[in-house]
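In structure tokens, the next block holds one chain alone, the form predicted on its own.
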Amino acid sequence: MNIFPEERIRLLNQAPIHPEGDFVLYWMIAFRRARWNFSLDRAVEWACELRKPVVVLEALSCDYPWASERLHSFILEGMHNNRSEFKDLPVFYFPYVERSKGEGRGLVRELAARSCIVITDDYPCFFLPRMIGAVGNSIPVKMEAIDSNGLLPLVVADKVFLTAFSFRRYIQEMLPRFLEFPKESPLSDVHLPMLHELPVDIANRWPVADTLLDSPRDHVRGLPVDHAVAPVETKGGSSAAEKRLESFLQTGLSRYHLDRNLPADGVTSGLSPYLHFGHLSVHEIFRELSRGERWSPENLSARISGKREGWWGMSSAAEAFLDQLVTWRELGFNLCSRRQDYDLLDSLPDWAIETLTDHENDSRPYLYTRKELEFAKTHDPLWNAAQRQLLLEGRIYGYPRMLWGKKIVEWTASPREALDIMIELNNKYALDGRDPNSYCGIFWVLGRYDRPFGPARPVLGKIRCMSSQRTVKKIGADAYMRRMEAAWTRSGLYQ
């Protein structure tokens, strides 16, 4: 077998390699792409090298966390636009989708008992590393769980990180020795043997998805998810995702060190949907970014600064984005992948802790309930706006992003009660939710990754806190707020 960086591969089980198995399981379950991608990568090598043909299992069931119209629409679209991709390739590509509850229970394990070896996806977060370990556990041929989610493979990292310079200090450190990269397209020049067609009874207890894959919006109204988060206009799949980053890297990234906090189309890159299904590569992104800025490894510095500029040695808007693309996402996948309690407020620093407890009794200039929270009736216009955008668009821009968690601690009766508010409303309603790097934000809100900030104020005590007066007057909300409103108005959802 050609070298793959055994940084990446975490093994799930002691079973042997089955030489004697109908093909190579593929199970796609975070990188949810055909390209620029570890895991493919993996499963073709060991297909090559046991000369079997690969199946690409895609599962959607419809009773994970927050199911909804919204998620599984998303999910759906990209299911379409792999079936596209796969479909001259020298794969067997099996989207399934579950048409009731339960349905695809024991579909995996089927398949893994006639594959001679199990590749998945190893993502930290969410259900999935319970789902792959118990998997792992029950069949009887080995398992790898690929990492594909970094420029940085996660277990490079030894230790959880406190803060972003000391981890990005240590980026600049270890990247170098790392910077390698998935295969564009580890399908286009292989020569492998085919599966045509699914064993008859495994194609007639899970049959492939074929139709609902046709029109993923119409025909998600027919399944068991909730139906009162509606989709929204960002459509999902690879190729939408390298539209988006086309368009960002040519409109948006020369503005985007100066204005990607303001509440303004074009300037975010609007790619962490993405990011978050797997339906586009932090490789490929970096691939594109660094050709536009003809950028190659001869250019980065050789001091160890911490610092956010001067290091990669390319344009000040180009760094400003890897800041965020590179140290601050991986940030949050260095902590979810070394603490389970990752979404519990006892992960926070003992500082942030101390003074919440601290604080908690202090009186409340307002409270509201969880209900008028998730439908955006409080007092403030910036944060209802805020939570509007969330309802309606399934994102918050930067600065009201922060806003919008510095308040519900602000106006829920403890900040146990906020986190499960901040955490529920998010994951139901964000695109990227669900989310290592989405954990990331919310708990900054709540200390993690920052500093104290004296002296200690009411209910925050000495967390950081934010004004929706200066908030406004910094970013110049008003027009932010006008649009949300009349969007608001017209969607006639969530009232």
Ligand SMILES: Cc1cc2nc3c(=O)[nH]c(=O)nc-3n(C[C@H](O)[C@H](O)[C@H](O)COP(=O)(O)OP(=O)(O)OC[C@H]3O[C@@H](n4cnc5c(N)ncnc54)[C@H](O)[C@@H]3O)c2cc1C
Given for the second form:
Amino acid sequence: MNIFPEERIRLLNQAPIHPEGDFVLYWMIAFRRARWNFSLDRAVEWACELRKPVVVLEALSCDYPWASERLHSFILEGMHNNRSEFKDLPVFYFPYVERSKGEGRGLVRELAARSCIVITDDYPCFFLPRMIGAVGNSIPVKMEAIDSNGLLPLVVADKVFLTAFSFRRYIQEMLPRFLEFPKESPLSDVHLPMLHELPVDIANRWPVADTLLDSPRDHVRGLPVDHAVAPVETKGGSSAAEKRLESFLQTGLSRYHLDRNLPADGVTSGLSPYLHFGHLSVHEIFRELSRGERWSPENLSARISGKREGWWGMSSAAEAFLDQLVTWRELGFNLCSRRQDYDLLDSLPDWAIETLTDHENDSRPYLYTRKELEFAKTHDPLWNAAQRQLLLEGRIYGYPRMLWGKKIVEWTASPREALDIMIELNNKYALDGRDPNSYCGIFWVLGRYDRPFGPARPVLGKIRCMSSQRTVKKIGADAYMRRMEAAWTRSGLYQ
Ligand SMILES: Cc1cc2nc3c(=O)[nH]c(=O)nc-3n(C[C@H](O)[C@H](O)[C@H](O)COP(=O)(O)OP(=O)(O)OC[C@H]3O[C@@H](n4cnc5c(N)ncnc54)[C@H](O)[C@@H]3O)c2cc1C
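Write the structure block of the form predicted together with this ligand for the protein whose form predicted on its own appears above.
All chains and molecules follow, beginning with the one already shown.
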């Protein structure tokens, strides 16, 4: 048991292992995939040591915040995919889908009571840390949470980084020591005893989701989730994620450093929903990218400068992509894993709170209600295009997303209300919402990871501001606005 990276293990209780238990339970809650997954590696490792079967429980409740047809469909498509990936492997895959609120309560504890040890995913955001903490405290067996979030294990950075520059510098210093990979196929070469069916009392009370996974989009209509938030075209699951990755590496990557701000498909990876739901691992992305770049760790520069380019020893395009995928993405994880108040206004730097407070009573050029914003009824065609994209496609391209946030601050009565509306709209409609990067992006709008820009302006004070007119010109947004207008009219939704 000593090859597994210790820094990725967090013990959730002091309970013992039960060697006489029936199986090793992997409760998959965030890294929803069959490969490139440290949690699954860890479960398999324990199972080999204890000579027990592995049970993978992937459960979906229906009363998590913002549960909707959109989010449910995406997760269920991932479960459908996992079912086929696990099919011929030495593991018992148990997909469970709640059909009424509260129906799933007690399932994990029942399974834990029969297991030798419980492994779960250590994800630092949303309701998950509270949920696994509570389960860990209430079960009689050892429970470990495993960190498969990023290239740098979460515990390594033992402070909150306040700028991307300082975090990038830290990554450059530390990553070479921690660049370890989970197994591509953790179950392919192992011989484990198999569990062929669940104990009858469990199977009767919590039946395996079966036909439901065959056509998730039909079945979600009958589940008690928000039906006003419709599924989008983007499909969930590891196979869809890998296809998207392949296509981006082949056709988008080479111009990423030049075109990534353009509001168009293919210029960025579109991988954030898959990363969020764990259908794709950052390690797999890194491995594929570095293969294409013919890269090996010897290419890393010994010079630690904190600069965006030049450290990885890859092409400019790949380095620009890694700066988003590693520096910015893991910066958000760093904050969420170290501060429980990551979603509160008070977590902003002092200068940002001060300037926002100084300008709280400034008159606003426009004041919109939450509903007017939600349904894209503002005077600003670019902003409406961004909000319509969020409603119809469950995403906003990166650059308009920044403008989207800035304008919400300008057009609402207070920074607190703006924050509340940004979190609500982002987390309700974006496939990649409810993620450390949701809070990284939303709080960036309010000054986090940024510096003051003087002289102070109305409403935003010294917080960086953005103009719609300039953005339209800078990113050539006319075609984007026309496309969203046409899609909006065609869909007839949310109007
Ligand atoms: C107001 C606002 C809200 C945001 N909400 C979210 C959110 O809910 N979920 C989310 O994943 N990102 C969020 N972002 C960050 C960013 O917009 C998205 O990560 C990016 O647009 C996703 O598109 P992509 O996968 O094509 O990115 P690519 O450009 O292909 O980048 C690759 C990956 O790097 C990461 N990444 C890229 N840009 C950023 C960034 N600015 N900050 C942190 N990580 C980044 C993402 O994981 C992304 O998938 C938000 C930004 C803003 C300004």
